[in-house]
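As a starting point, one isolated chain is supplied in structure tokens, in the form predicted on its own.
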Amino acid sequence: MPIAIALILLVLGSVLFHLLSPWYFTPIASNWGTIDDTISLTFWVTGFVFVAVNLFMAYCVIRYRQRKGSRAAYEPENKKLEWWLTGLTAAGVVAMLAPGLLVWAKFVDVPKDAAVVEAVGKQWHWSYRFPGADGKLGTVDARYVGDKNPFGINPDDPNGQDDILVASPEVHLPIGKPVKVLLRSIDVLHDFTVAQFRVKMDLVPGLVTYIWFAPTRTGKFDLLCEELCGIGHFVMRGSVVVEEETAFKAWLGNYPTFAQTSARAAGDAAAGKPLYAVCAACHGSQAEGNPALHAPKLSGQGDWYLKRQLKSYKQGARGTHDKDVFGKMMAPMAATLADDTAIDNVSAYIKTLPDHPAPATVTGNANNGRKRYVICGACHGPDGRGVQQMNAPGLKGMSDWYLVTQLKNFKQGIRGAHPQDMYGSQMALMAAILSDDQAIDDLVAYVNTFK
């Protein structure tokens, strides 16, 4: 009897939990309501079977329980029961699979008027490519992938010259218009998933897969990689902003074409030298850094990273947090650089300065830090040189006290919390794995051992 009661309570508890639970699907934001319908149908079919089987088991436990003087009857076959079970099982399977096949037929049939955008996945980052005025995306090939051409666009294909490149994990789409998303991976398996859109698809190296949907409401939606893609899988996040057509076109107009990025001239170090005079007051004439002024070493750092941080200061993505005292000091200094050309020039000049390692000031257990650095090395390189394609700056030879400060800022939400600081928010999640100040000191002490 206790077993029968337990089975009945299990059924009642499961049904009540399903009906009363506050956890369910996020509100849908696309045309794929049929996905919800098929899932609901699956719940009804499997739920009915779950209830029926368990209640039948409870009935059998009570009805055929052991009694004194009774003997069990052996009946190895019951064709009538077997036919009923076979028929009901077949009906249940058909009820679940047939609607799914109809939905799949729509899933692979992309509307002819659907706009096209390419989403590129790479550990651990999303970027996007839109066709230009010709409405065609240029061809790509893995052999063209590099720091200057992260999308791997064929430079000899005229269709690719006007492709619009969005090197950001945030993409915008117009509301109410179907869009076909071509999915391409640069390295390993990834998965493009926005829960509110209901559809998802894997990115497979060497293949171009796709999904399509039509956004039905405006808003900002989280984009996740739902394929275990490596040690930093949990930080591979992005966002999809659905907005009106005019706002979408204005956003897209802010990004360069492939031809523009290819033709962009390198910074002029000679022109950057006088601009650096302002920086030298804190960072030193050779960009060696000055701990007394809380100015880190800049020489030896990748110019691409310096450019990004200077732009972040100018745009308010850094140096605006109330507790970021020294960031607030840096923001007005970055504002003295009038435009992107000035930023390019001063970064080019810093690149010419000698790269002498900053003196070690942090005391920690390098042996303990070596184990922790395994995760950091996946992006920053095993020797801390930094990897541009991973958007990870160099750590080797940099000011160790500054590394400690920034890791603490990331952990405390002082840095990386601004919505425009995409890479900062990613780094904040990674810094959270360092449990305390000692762990940070140990890690940086290990970085100091790089020669």
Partner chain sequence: MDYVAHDASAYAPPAEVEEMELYHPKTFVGKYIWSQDAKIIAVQYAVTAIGIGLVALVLSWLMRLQLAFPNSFSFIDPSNYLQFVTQHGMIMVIYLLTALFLGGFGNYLIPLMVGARDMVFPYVNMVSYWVYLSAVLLLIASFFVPGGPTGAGWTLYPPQAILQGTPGATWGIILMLVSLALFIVGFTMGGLNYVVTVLQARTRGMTLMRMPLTIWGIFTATILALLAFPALLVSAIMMLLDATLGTSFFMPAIVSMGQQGGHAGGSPVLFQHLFWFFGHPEVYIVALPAFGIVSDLISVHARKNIFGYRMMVWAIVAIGGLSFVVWAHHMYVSGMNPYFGFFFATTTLIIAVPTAIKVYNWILTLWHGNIRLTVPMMFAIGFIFTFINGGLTGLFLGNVTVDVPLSDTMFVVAHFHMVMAIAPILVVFGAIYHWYPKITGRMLNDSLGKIHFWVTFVGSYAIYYPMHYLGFAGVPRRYYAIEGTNFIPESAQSLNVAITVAALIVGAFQVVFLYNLLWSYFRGKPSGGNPWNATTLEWQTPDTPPKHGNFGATLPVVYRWAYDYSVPGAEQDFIPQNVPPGEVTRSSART
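May I ask for the structure of the form predicted in complex with its partner chain now, the form predicted on its own having been displayed?
Only one chain is given; partner chains and other molecules are left out.
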């Protein structure tokens, strides 16, 4: 008896939960309203069956529970009833399947006028490629992938020269236009998911897969990787900004073509030397850093990383948080660098400076730190050397006190919280793992053991 009541209560509770739940699909922002319709349809059919069958079961339990002198009926089968039930079930199944297949037929059939954009996934970042003026994407191959050519574009393919490369986790798309997203992975499986668009698809290394949709609502939407891709899976995020055509065009104009990136001259260290004079005041003439002035060591750091940080400071993506005292001091300094060329030059100069390991100042239990570093090593390299293709700066031999401050900043949301600081936000999620200051000290103590 209690179990029959429990069944009834669970059925009622489930229905109520469904009706009252604040957790449901986020509002749609693409043309795939039909997918939502098939879901509603499935809800109606299955919901009806759920309620009806379970209530009937509860009824049977109450009505036919054992009582004194009661005896069960003997009915091996009832063909008619069974065929009726089979038929009804089949009808319900068809009612759900048929509309589903119709929508799927649209899913497979990409509109001819769909614009093409390629999303490239690699552990644990997104980047994008737009076909340039010729409307064609160049051929690619994993063999070509390197620090200079992270997209792996075939340098000999003329179609690839004008491809526009967006080396950032954020992509913009024009509203209202169907877009076919080609999906390519450089290393492992990933999955391109924007909840508001409803559609998703895996990226498979060795293949190019696709999805298509037409954004119907402007805004900024989270892009998540939803196929397990290793330790950093949960930080492999990006965003899709849907905006008006003109804004989109302007945004796309900021990004270089493949030809431009490959032709870009390396920074001129000689030209960078005078620019560095300003920096030297704090960071030291050899860029060895100065703890007293809270200026970290720069020599030995990847120039690509220095450039990115200088640009972040210049754009206000870093050094603008109220509590980032020393970042706020750096921001105006970065502003003195006139343009990207100046940034390239000064970074090139820093690269020429000798890399002597900074003295250790942090004490902690390196042994404990080693266990924690397993996670860090996935991006920064097991030896802390830093891996450009993972967008992970070097840690080995850098100012350890600075690592501690930055880890704390990341953890407290002082760094990496700015919407434009894409890679910083990833680090913020990772720094959150470090439970307390001791954990940070242990970790940095372990980093200090790298030779």
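Positions refer to the first chain, counted from 1. Whichever C-alpha set is largest while still superposing within 1.5 Å between the two forms counts as the rigid core. If you're wondering where the values come from, they're calculated on a predicted model, not measured in any experiment.
Core-superposed comparison between these two forms: the CA of Thr26 stays below a 2 Å shift. For Ala142, the Cα coordinates differ by under 2 angstroms between these two forms after the core has been superposed.
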